[in-house]
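Just the one chain here, laid out as structure tokens, in the form predicted on its own.
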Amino acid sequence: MSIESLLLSLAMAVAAGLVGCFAVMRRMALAADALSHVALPGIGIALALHINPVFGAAAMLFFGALLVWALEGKSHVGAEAIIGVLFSVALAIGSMTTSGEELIEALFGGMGVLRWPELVFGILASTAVVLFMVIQRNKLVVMLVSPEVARTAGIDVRRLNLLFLETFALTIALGMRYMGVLLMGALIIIPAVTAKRLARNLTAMLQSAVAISVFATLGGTLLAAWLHRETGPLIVIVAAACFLASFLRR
């Protein structure tokens, strides 16, 4: 792995750290997963038109977050019902797609080599998400303990959570190349499972969801080098271990 490759899975460790905390506070475990397939469809029309996967991966699933949003304010639902509902249809269509190798390497991710677009997307990308989320972090609180009183404080709580989700979709976009559709989820989320058992408050939870994750993406890395196997489940491997882990302290 190259140096450039290096710091960019780490740029997506501390991004993912980071948002991870907040899905989980939101009661959206299960939907880094389900978003994450909503990718497929855009991968398989990069693929066709030569673009960049990720590219197409990206645009995708800026959309689909779009679509949440829109939807949930419009059906009274939850984002996860809907996020179920996208990852449904995303699947299928994905599937049409894309086929064989390219198939495989969409969900489960794939080195390759970095080209200078990726290194530039993948640095503004994760750079963004990091400002965002310590920028917003206090609204962000607000915003998950009252709704009703973060209007009185002014913020614009919509508006809000749709920046959060195309935040989270930038950040599973991020993963793609590493960690693939079915895996990127998971270092999203198991890391900020494990820092909330782990805290006592909420700064603490983002450093513990950060440094886990940037844990889990270096030992995954060294361990994938060592045994000649995919970074990406790996990462998850050493993410579930940390969290198993966790559980030896009372």
Second form
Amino acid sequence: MSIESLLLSLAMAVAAGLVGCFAVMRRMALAADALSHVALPGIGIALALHINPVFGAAAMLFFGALLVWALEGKSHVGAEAIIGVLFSVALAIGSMTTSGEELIEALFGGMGVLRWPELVFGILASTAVVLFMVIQRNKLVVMLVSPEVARTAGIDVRRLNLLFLETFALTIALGMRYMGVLLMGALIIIPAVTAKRLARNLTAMLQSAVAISVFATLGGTLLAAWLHRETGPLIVIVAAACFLASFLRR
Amino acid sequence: MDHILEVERLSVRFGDNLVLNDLSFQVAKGSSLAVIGPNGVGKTVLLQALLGWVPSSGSIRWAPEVTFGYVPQKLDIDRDVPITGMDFLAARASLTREAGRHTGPATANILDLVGIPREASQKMIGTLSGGQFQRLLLAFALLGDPNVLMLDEPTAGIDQPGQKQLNELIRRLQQERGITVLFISHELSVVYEHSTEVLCLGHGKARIGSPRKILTPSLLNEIYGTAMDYHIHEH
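Taking the form predicted on its own as the starting point, write out the structure of the form predicted in complex with the partner chain.
To see the whole picture, the full complex is given below, headed by that same chain.
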């Protein structure tokens, strides 16, 4: 693995760890998995147009998150239910527009050579995700406890919700190369769930989730090189091992 | 008298359901208004309308310098969410600083004021007792240095001693700091003891007046449709 690839995968891991914490605390664990499928039609269209599929996925995830946000505000159906419906439709369209090996790569990772536009996009997007989480941390905490209380504290709850959903969607797009859209949900959720079990305050949870995510990414990458396997599944297995190990702690 | 709030002909409608109908009242600066009435008459909706969260017709005029603190009904927080009381309050304190307003009261002083021990503030919020959690929400509201406190059944689900302490604390804030308090309550003895005005919402017409004038057996019977029992502690 090249230095560029390693750098990109670590940036992705840090972003996933941070976003995962708030996704888990907001009970969006399953949403991560479901929203990731929205990327599929974008991948199909990008491949048909000979564009890097990461960009197709990112564009589709962006619109998917926007749609979830808009429908959530308009109807009384929760985000989970809306994401559930979107996921099924996206999967149906995605399976029609993508075929065979490309579909497997999109779902489980392991795409061809890393080119510089994707590297630049990945590093910039990871930085944006990390900055958003650090800067908006306090507002996200208050909104998590009570959206009403957040409003009286001057927080634009609707806007913050949209920004969080878009950050979440961008993080899934970031994982396409190494994890595939299906497994990226796992890298967002497993380190955060593990950190939630171990931590006693917010800072400890954020730090632990990032540490576990980075450890799983490095460990999975090394194991993949050693075993000559795809990296994504091994990253998830290392993360899951950390989760199981957390049961030894308490 | 100087009014902090003037409401004229306020109505709130959700689809075909007219929740509040043609409501007019005024709230004096530094007073304590209790909102009472049976379930489903729109007490919470009234607070939401006053905060501008739900669309309404009629007019709601707040005094220009008003800043709100809001304490919601009992919240359902998972026990294992690793957010401590301090995490929550520190988030509020930093938002006040970001807003470029004065630094606001120090978190430590507010903890003392609402009576949350230091070790309790380090606990995860889902593990706090009902009384401690409501105090935390009150502390959060006070960090914004409000001159109007809105409380939606702040003592629901708290044991008797806890309720008494919290009600005393809210009264102290109103009397010593001149904070205007609007609170929803089902505890008529608390309303009698702690409010200067009572707004009684019924499915028919709303009434407003002093506790002595509103909390009469005949009026309560008319609004609630049943005889209401409560104890009065005269001071």
